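Take a look at this single chain in structure tokens; it is the form predicted on its own.
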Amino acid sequence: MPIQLNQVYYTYNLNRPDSKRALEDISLTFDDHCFTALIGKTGSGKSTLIQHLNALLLPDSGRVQINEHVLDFPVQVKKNGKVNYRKMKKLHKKKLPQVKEIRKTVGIVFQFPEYQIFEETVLKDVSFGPKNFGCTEEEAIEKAKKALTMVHLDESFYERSPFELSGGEKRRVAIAGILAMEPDILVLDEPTVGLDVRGQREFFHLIQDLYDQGKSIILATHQMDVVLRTCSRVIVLDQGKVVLDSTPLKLFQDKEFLSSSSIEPPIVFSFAMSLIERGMPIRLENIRSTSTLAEEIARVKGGKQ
């Protein structure tokens, strides 16, 4: 069952002089087994939208549906036109049982997820989530071991202190802690911030593996090369609104939109476009990275169709 958002609005500091509208009339569907990128300038609403996907934030108004769980918030207003904050909070409270189920389905990995690590061993840290959701000690440990295997950390890590691991290993432990709760959908908010080039490469190999295993991936990122290499869909946000819902291939060819949105296409894609402009008939749909560009150039020079 896909994630569906219908006319979702969200405002920080509601009914206060310093209130700020963060999401406005967001209507989106995320299909099963998707690999979708959310992009946009800082402050465009990406992180706010992500937190609505597993009910860390609940909308002022609108509808969020994940599987059979529906969070429906009709607009509640006072005579003076302001949102009835008290009535809205009561409505939020009634939705708490569904919120818990949603958080089993959608797992979020925030920027610097390793800061959420707190247990004395890797195995204890990863098993904390399942225990918090009602699993027995044995069940939680079994789920933790399975999750650690998924992120390519073997039993030699079980009793190690997570605080002694490398940055990339800590991030794998943090992701394993989410995976141990067995979500169908993994949402990542700028997940490679702070990692070196090697760590970023290893991380995205891991995410690709998880996608290949059947997980849906929703990724908020500023890295357009990652969008090109991994995603089949890209959603652009600006000032809390969806301004484009397309594919990376179409987005990176739209020079007018890229310029107006201050989005820099990946260098490899720009280079491929320049080759086409000079008469080389390469296929842009095959370009994902420098290696695929090299393969496409070799195909053209070899006279292959």
Contents of the next structure:
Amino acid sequence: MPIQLNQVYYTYNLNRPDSKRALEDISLTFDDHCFTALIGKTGSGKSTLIQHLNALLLPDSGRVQINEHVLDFPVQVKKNGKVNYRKMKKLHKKKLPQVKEIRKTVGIVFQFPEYQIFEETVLKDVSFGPKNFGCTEEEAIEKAKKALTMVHLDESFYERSPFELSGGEKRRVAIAGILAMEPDILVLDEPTVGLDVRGQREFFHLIQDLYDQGKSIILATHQMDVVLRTCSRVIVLDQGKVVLDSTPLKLFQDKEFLSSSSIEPPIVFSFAMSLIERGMPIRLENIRSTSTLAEEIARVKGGKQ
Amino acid sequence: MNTKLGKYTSFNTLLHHMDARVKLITMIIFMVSVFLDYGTTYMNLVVDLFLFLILVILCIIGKVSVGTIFRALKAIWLMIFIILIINVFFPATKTGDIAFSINDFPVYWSSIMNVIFIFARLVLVLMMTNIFTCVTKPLELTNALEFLLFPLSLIRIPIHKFAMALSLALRFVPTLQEEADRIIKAQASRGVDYKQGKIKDKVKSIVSLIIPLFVSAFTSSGQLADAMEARGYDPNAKRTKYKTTHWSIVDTISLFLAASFLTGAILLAIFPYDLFSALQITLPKLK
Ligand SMILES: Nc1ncnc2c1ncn2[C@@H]1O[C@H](COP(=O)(O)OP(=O)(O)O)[C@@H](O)[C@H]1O
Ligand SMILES: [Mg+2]
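What's the form predicted in complex with its partner chain like, now that we've got the form predicted on its own?
Following is the full complex, with the preceding chain placed first.
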């Protein structure tokens, strides 16, 4: 099990009047080669949770394990049963040498990843990550080229300034910057916000490819059609708590839960459900996109496939 | 995370509710009284001590952390040390009592007292500015500044434009902070370690923060200008206030106390009164 969270609590601005509890008692396991969706309203704690996955944030209390690296912050209790905040604070001040290794294993693509761009050429910017993790110049360039090919940016881009690229191209450069580090686990925080439809489609193809190559994917998103099409597991957060941990198929059939948590199932799925209600024996588990729905209808009607 | 030096924190205290103009005036009065000369260094230190006590009380009333202020002093220990060295080895006066000697080199009491005096002034100025900004919203601060600079508008200096520029700049401090936070996290995910590494790596990691920060600052300032223009902002128009301040009895009392303090300080500066000789306490001679 590459990632395991145990009773993780996190509060922003702890001990201040504007403190805000963002995660509460999170216990989750992410297996090897998983494709997991993380959904929930804005402010439900998705980004906060994601930042715990590569030690950008450390839990106030709780335990995070990434492969063999353990970040443990057990609750310190005084003799009288009260929480010993002083001791907890001390725990957080300790140096954590394993952090670099963790960040190499878990790559995070943030909401607007183009913020991280700063070099004068695309190739240099993408090779920045590998260099930080101890690659030589040549190795880093090699990895950068490979990553740029993955995001469909060809050689003509190598020497261009990243700042004069279009929004979509910039984002691809930024993602290549993470891919070049060759993380085993790729975490994406609403990565397609602000991309056009084609950019989004290409992007999800890319993620699917990476998954097929053996990487684990954890994806925070609001796009339910993507969840249905690609993910095998879905975790729903609400006010910093895990309220559902299931599969897309089960989630989108659970009408009660959907209405109470204001999640809208994808149109394809609702359409298939109404077809079933009207007596068509469609197998819901086969429905992932419009084309699979069409195939199902054709199968039922006995037409050609 | 503990409270940052000089950062406004919204508590519900007397100081937070006071009129920003009164707070600004009071701070200026304190500032002036720190830099007045009360005859002897000893008397200056007595006034400084008095002021220090007032400021500590204000810290307690306004829930400002005194600890944060003293932690901030860590950064200037080196400066204090250099001042000490200069004062000891190049004394301003070679008269007065000698405190002790290092290898026959005399160290004068006046040198030591000078350093203490400079240190005291530094602490006081740091404390008052910190208290002021901790209990005053940046926007109120600008409004107060605009109010106090009002006479300048009589000679046709466009202070409200300055005030607008200042309030926009202050408005963007937290935004930039958030932005920097976000960039630091993104770069940390790419393996940047801002704390460790060789000098060359450190420079590189700072560059990887500064450039994106500038890019986003320019973008957001451009967007802001567009948004202001789209909503019809005219720099030459007469400005009205969205928030009117309420003058309360606390403000009146505070203003009165501050004014009395200033009067006292000026009187003491004009008619020096040596407390120590009056009480017949002998201290090392400085001159
Ligand atoms: N830097 C921060 N300082 C204070 N509060 C924050 C900060 N970041 C997020 N929060 C708060 O924590 C909660 C969870 O936020 P976040 O994890 O960003 O949610 P999501 O990504 O699901 O939109 C929100 O209520 C948000 O207001
Ligand atoms: Mg988010």
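Numbering follows the first chain given and starts at 1. Please read all numbers here as calculations on a predicted model, not as lab measurements. Basically, rigid core = biggest C-alpha set you can superpose within 1.5 Å across the two forms.
Asker: For Asp212, decide whether the Cα shift between the two forms is 2 Å or greater, given a superposition on the rigid core.
Answerer: No, the C-alpha moves less than 2 Å.
Asker: Rigid core superposed, CA of Leu195 - does it shift 2 Å or more between the two forms?
Answerer: After core superposition, the displacement of the Leu195 C-alpha between the two forms stays below 2 Å, so no.
Asker: Once you overlay the rigid core, does the Cα of Leu165 travel 2 Å or further between the two forms?
Answerer: Yes; that C-alpha moves by at least 2 Å between the two forms.
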